[in-house]
Amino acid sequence: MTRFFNEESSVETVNERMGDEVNPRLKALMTSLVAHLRAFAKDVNLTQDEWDFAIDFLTKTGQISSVERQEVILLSDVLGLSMLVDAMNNRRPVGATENTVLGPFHVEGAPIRKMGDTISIDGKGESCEYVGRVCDLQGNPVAGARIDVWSDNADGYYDVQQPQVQPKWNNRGIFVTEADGKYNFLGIKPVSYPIPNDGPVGKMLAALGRHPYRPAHMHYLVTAPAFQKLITHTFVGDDRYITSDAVFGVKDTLVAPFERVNNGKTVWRSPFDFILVPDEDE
């Protein structure tokens, strides 16, 4: 075991500290992490000024932080690391319904709703039928999926951003299917919107000459006994920032059709089936 600290043997030095006794995973985890680390400083020739600044740059992600708001999701989003990780954990057969990111918005504890209720609840911005059959891969209807959904208002805020505006619960609600696996409820047609911009991420962003603009969407979180999480959006396919997310959550089998209403109940419809996979854990 080398005694003292120096360029040379930092990855040494820093992993033989190691106990003997710590988790495996969390060993490996540790040692590949002060690896390439060490390989980033050396490779850039990181200076002190710099460095300082990483860490104050990473201080007011923390600080920032809070129940309404994660900057750290946000920083891990728009680095794409958070559609990497999501990418391998959650690969899936051919069919299925693609995960994406979840994002910083989701709440617990949504309002359950019937089906054809709707989850706009302050009435503006255009509105939009969504419809559909939750299934397996065999196409067979899944009963008993909780489907919690939520958006942002005709304004491109969540209820959470904007908790003196919005009424509680704006555009978000559970909804469970029947036998048949259908699902259907009123919500708006979503907006484009700028992630939250005036914190250190958004700082970066404009630093790296990128917008901080999604794409509009409707999130989703699909729930049933014996089937896989599905965490997912769907996207206007229309939109300006389609080809740029800034968390790069866009995938070509979430774009969903929002067709035009000619004398409905409302402005918009759009139809999309979410195909679940066997969880194999159960």
The other form holds:
Amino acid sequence: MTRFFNEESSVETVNERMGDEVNPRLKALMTSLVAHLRAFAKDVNLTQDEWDFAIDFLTKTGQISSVERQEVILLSDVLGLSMLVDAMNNRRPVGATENTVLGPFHVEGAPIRKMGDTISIDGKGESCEYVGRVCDLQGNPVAGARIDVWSDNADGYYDVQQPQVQPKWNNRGIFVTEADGKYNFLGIKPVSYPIPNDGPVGKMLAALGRHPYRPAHMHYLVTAPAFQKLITHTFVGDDRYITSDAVFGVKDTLVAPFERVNNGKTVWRSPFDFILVPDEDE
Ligand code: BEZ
Ligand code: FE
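Next up, the form predicted together with benzoic acid (BEZ), please; the one we just looked at was the form predicted on its own.
And the full complex, kicking off with our chain again.
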């Protein structure tokens, strides 16, 4: 047992202070965190000025956060931590649709729409027909799957970012599959947009010579009884930011075809199947 703090034995000194009745998982998490924080400070030879700057940065990150603005998640996103935690917790068999970040713009309670309906209420942008199936790993259709979809508008903003400008539920909707597992709806071909960059995280990206853009994508939250929840996007492959997503959300398997069509209905067509994995806990 070390009595007083010193540089050499800082990890032991701090971790020994923990009580005996501490939740074992909390103990494991905090013991490791203390060790890694020390390793970081030692590795970079952290100066007092640098640590003061970091405290100020973290303080501002908390202060700008609110119900509408989650700067702490944004920090985790741009550091690649959100995608790492997601990857570690959603390892799926080959063939299953992969997860990616949820992002801050999902809204509960979007209208349930009929297959074939449009989610684009403001009528702006290049129209696109989205089609495909929800199925299991064997290719069997999944009935009763709820496909909750949302995207930005043609100006690169979600409806919730422009409540005075865009109609409510613009580019959002929920579609429920029938026995054939098929879905189709109309929307727009999404456009790339910057993540909120007027706060400390935006400043950090600028200081690191990083742009704040996400490549164009459609968001999906697909749920079905007895299947694992799927949180994912489909991406527009020829987007200029496809290999430099500010939040590292792109995966090869999520780049979807966007085919130019001449069907008298839409300018684009994007086919994509969602392959779900059974939920072991059910
Ligand atoms: C989004 O795609 O909506 C998003 C994801 C992470 C951070 C910011 C926005
Ligand atoms: Fe998005």
